[in-house]
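For reference, the chain that follows is the form predicted on its own, supplied as structure tokens.
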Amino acid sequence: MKCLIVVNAYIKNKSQIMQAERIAEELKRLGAECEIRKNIALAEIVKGNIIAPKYECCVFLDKDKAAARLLEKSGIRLFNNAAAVEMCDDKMLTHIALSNGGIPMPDCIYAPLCYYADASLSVEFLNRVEKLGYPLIAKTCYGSLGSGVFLINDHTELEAFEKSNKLAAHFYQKFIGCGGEDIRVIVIGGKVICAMRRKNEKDFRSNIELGGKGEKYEADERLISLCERVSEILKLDYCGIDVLTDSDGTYNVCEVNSNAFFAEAEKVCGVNIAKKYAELIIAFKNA
């Protein structure tokens, strides 16, 4: 079996490199040929036809939706599929996909698209956002490792954020929990593999890359059922689901990461996540 692992063309994060290397290591142990390549014109359209490298499958660790679509249309099986990667990359699209499906999520208000830098802020819109209550969370639709996520404490901060971000796709969410804490759940092949609680004493964001620390979390049946349902709706082979817990103990899905880093989860949970992902990919070949 020949497997391609694609990383971003301008990769510089050590966690991203390690992720690719760990998956490649486990695939090779299972007998697969495996190559890690940067996404630098891997596929192109020549005379109306897609020209792409010849592999049976691809672990797509980038978020470049055009590259994913090109590789997939060339006949390569992607883990995760292009539509799922695109859905998870745009955080608002994730919430839309999960809505009306019985998935508890923080209340969310999408900011209308603005094309003009000199456009005046809508007082009506700001009033609607404030109904979420302070503090509230502002998010750009694209961002990872905690980037593009902001804590808004009052009207002055809300107005300033909206003014500086009105030309970018963004939205607002109700603040849930105590801040700096969530549960990261790893799902592979539609099954919960492990979960860890992430805590950050110095930031309202729990991300490990921002100083958060992980500890093993024993997922109960409610959490397992919720996360497996999310994976099913989004048609994900692999994902990390970030879950917040509100004051009455209800789990709320905050974000879904199609390329979630797993180093901390492997360490604190004692689970070989890379191996389980590799086994899923090998099973595709043998099916």
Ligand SMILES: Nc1ncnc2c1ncn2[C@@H]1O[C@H](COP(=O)(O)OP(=O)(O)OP(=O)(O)O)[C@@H](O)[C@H]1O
Contents of the next structure:
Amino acid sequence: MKCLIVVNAYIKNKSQIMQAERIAEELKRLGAECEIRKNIALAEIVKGNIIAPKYECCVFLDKDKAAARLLEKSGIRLFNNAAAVEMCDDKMLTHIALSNGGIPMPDCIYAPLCYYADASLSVEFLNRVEKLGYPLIAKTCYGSLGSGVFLINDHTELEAFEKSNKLAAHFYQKFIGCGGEDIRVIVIGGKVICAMRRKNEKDFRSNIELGGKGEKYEADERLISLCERVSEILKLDYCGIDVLTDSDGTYNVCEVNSNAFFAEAEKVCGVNIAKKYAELIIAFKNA
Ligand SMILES: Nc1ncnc2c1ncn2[C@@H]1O[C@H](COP(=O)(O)OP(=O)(O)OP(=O)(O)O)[C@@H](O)[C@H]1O
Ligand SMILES: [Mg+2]
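Can you swap the form predicted on its own for the form predicted together with the ligand?
Let's see the whole complex now, leading with the same chain.
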């Protein structure tokens, strides 16, 4: 089987290339031919037809939706599929996709799209956001590694945030839990593979990249069925789901990562995640 692994053209983060190399290593071990490429001119449209390299499948480790759509339309099976990558890339769209499906999530208020830099803030909107209670969380729809997640402590901070972010897609969320802590659950082929608790003593965001430390977490039935349902709704082959635990013990889905880094989870859980993902990809070919 010929398999392509796509990483972003402007990749800076070492973890991204290590992730690609680990998956390539395991795919090769299972007999696949494998190539890691950046999404630079991978496919082009000539006279209205897509000309793409010849691969049977592609592990798409980027969030570039046009590149994903091009490859998929040329007939290559993408892991994860283009629609799922897009859905997870936009946190607000993920939230909407998971709503009405019995998935507990933090209460959420989207910010209306604003086109004008000189538009004045809506008092009605700010009043509604404040009903979430302080502290509350503000998020840009497209953010990674904690960079688009902010803690808002009072009205002054809310106004300042809204003022400087009104032209960017964003939303507000109820603050869940005690801060700096969540559970990262890895799901492959619709099954929970492992879970780790992430704790950050220095920041309300538990991301490993911001200093969070991981430890193995034994997922109970409630957490397993919640995360497997999320993966099923979003039609994901692979994902890392961030879960916040409420004061009454309820699991709340915080966000879903279609390209979750797995190095820390492999280390603390003692599970070969790259191998499990490679097995799923090879099984597709043999099906
Ligand atoms: N509603 C919330 N209540 C309390 N803490 C939160 C909330 N939302 C996010 N956090 C904290 O901030 C961290 C980062 O938030 P989130 O997972 O939404 O974004 P991200 O990690 O930047 O996104 P990505 O995983 O795509 O890089 C979470 O892991 C959690 O520790
Ligand atoms: Mg996250």
